[in-house]
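Listed next as structure tokens is one chain, alone, in the form predicted alone.
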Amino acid sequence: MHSIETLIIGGGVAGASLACSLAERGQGAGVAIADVDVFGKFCSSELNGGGVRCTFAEPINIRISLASTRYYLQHTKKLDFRQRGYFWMYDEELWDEARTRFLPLVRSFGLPVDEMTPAQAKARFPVLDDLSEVAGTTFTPFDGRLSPHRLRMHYLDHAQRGGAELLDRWEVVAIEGTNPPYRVTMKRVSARSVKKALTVAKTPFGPEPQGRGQAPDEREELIVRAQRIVNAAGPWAPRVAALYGRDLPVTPLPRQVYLLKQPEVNLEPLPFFLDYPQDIYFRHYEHDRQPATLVSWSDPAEPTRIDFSNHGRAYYEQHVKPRLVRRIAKLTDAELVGGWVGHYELSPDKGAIVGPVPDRAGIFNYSGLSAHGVMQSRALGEAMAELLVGGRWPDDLNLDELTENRFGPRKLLAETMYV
């Protein structure tokens, strides 16, 4: 049998983060990333918006994020970062809280933020038309985006390098085990199958059991023993989870996301920009080599479930289209180029939820990263590892707020700085 130091169960950015960063300790021989779709579309990891920030109401997200770009900016090249900053619209409730809360605190990590009335933003960034019910604006130049592909086989690149062995096409179907080394099986997933794999509804991350009626499940198997297992399975942590036990409160939500190309519009100079009052946001994108326009909705009355089926031109028209050209008009005659959807794995209170797991010795969480895994997956893979490998979270990033057993008496995080 098999027999692998550390099983990473996910290979999107934070999988792939942490064994990066294992690899760069010379931890990597040691080190394997299993993964149902490690190269393939459907990874929630590669379907994000891309936006790095370090504007959040909590001080931990902000510590987080602050070391994570510090690291971006290093490879801006590489990871096609680019700086243009966040261009947020508050509401009036938001408005006096950003005010009196986020803002001091962010200023207080010492980075900029400019505060502008609306009249002041659409004399800054002439593209916007309508910001009647805007109570204000702020713009944080520190901020920008970044490609989550480029990012992410990055790190997939480092830790191969580094000795990490990527587990591609083999699902997770059953934990074995009270302690390490625990037994871990896994099935082979058919090309044709994957999306299959990940959007039928089961209980646990595999085949539900076997009863009367249900055909034995003949897929190739491979069995292993892992010292330790890592659960970074984004929205599939809860099934993951389910296999060793536990309730990991983690609920997946899609979100729809759409391209569009007018010619007279070109967001590449300009930030990203964060729409609170119409709960959407949008940025440059690059289609067909061409500049297109970027924005996503995050529907209230979506169902919280895997689900990748975009909601087509209708949707968009109904829903989307109002929001956004309320805001550039000249998108009014926009040509819908493409869209798809992807998945936020939302914790109770939008953080990280990271480390071990409670009544599980060798089993440790990364997941729970609530839309903000692109942003702040160097920080949290670099302390990971840290844990992984000396027994403690680094010196300067202690993360003993975001473990697991924050949901339990503990207080939990407030961050609200979430679209």
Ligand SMILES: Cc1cc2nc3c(=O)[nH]c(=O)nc-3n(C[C@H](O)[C@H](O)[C@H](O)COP(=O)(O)OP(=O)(O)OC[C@H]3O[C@@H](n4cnc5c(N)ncnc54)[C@H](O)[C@@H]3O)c2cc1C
Second form
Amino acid sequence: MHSIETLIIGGGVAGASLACSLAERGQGAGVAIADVDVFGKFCSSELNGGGVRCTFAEPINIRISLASTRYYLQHTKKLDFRQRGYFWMYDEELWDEARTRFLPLVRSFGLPVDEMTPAQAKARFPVLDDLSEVAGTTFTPFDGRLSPHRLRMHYLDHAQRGGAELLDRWEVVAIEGTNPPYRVTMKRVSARSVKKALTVAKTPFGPEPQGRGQAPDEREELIVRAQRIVNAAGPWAPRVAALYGRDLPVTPLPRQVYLLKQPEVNLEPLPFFLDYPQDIYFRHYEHDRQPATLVSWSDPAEPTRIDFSNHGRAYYEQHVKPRLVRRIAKLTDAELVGGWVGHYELSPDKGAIVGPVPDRAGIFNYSGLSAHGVMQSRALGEAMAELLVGGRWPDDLNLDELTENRFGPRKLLAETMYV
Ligand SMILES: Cc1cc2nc3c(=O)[nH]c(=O)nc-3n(C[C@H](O)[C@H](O)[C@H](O)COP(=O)(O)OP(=O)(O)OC[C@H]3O[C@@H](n4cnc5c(N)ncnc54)[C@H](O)[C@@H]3O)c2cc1C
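Let me have the form predicted in complex with this ligand next, following on from the form predicted alone.
Entire complex below, previous chain first.
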């Protein structure tokens, strides 16, 4: 049986960043990433907004994002990192909290924050129209956006060059044992069955039972012995956790994303717009080599599950467009040119879940990145690599408060800066 020192389940930004950081420490040999479809189009890391920000309400999130952003700034060209800033619109309640609580905190890290009245904001960003119900706004120029695809390929490239192996198109379906080495069973995933492998409902605590009327799973099998396992399966992390008998509190939430073209609207030089009163965000996006606008709305009625079905044009017209054109009236006659559905992987307090899995020696979490996985992946990958190699968090980034243990009697984070 094939033996693997460190098996990372999931090759999104989480798994890839960890493999990269291990490889950079000379520990790449012995690392394998298993993924249902590592170069495919269903992982969240290929379906997100690419936003990078250090503006959070929790110090730990600022520290992680800041350390990551410093790295992205060293690789601006390669990652297409553009430090265009974030522009925030607040309602009355959040504006109050922002001014008293988290803006002073953000500034205490040396990060600049410009506060503006809605009128000042409109003067600075003339593309904006109706801000009548906005209580206050901020611009945080240190923030920006990058290409999540380039970031992930950069991590994977470094990982492979450092000796890490890619087990592409393998689905982990069973993990046996309560101590290392674990016996891990994978099943071959054909190109045609990728979506099915990622969407077919599994029972909460394992793969579907082979009951009456269900065909036995006769796919090619690979069984390996793994000394260490890292659950980096993003929105699917609870399914993987169920394979080793744990109930991981990560919830998958589908998010609809739309792309619009209007020749007179080019947001490229402008910030990433976060609109709290309306629960939408919008930003520049390049589509067919031309400027487009990406918009996404946080629908409170969206059921939590894995579901890649696109709600389509009617949904955009009814729910998303009225919100967007309120802010940018010129987009009223914009052409809807594309879109997609990706999944948030939410932890109960919107903070990452990293570090050792309780009661499972040698199994580690790296998931629950809660819509900030891209921006935080570099520092989290580095810290996880330090933990795996040296047995402790790096001195400058102790992540004890982000372990799975916090979902017991310990205090949760109170992160509110999330759309
Ligand atoms: C619409 C949208 C917008 C977002 N905007 C931003 C943003 O602006 N900035 C930001 O930082 N973050 C953003 N995010 C969040 C970000 O995309 C995620 O936090 C991040 O991509 C999670 O990465 P991951 O590696 O944990 O998961 P994923 O990228 O989903 O990777 C998980 C991988 O695990 C594999 N897998 C699952 N089960 C198995 C199994 N049993 N066997 C083998 N492989 C398996 C899957 O195939 C997948 O490739 C956004 C997300 C969405 C959906």
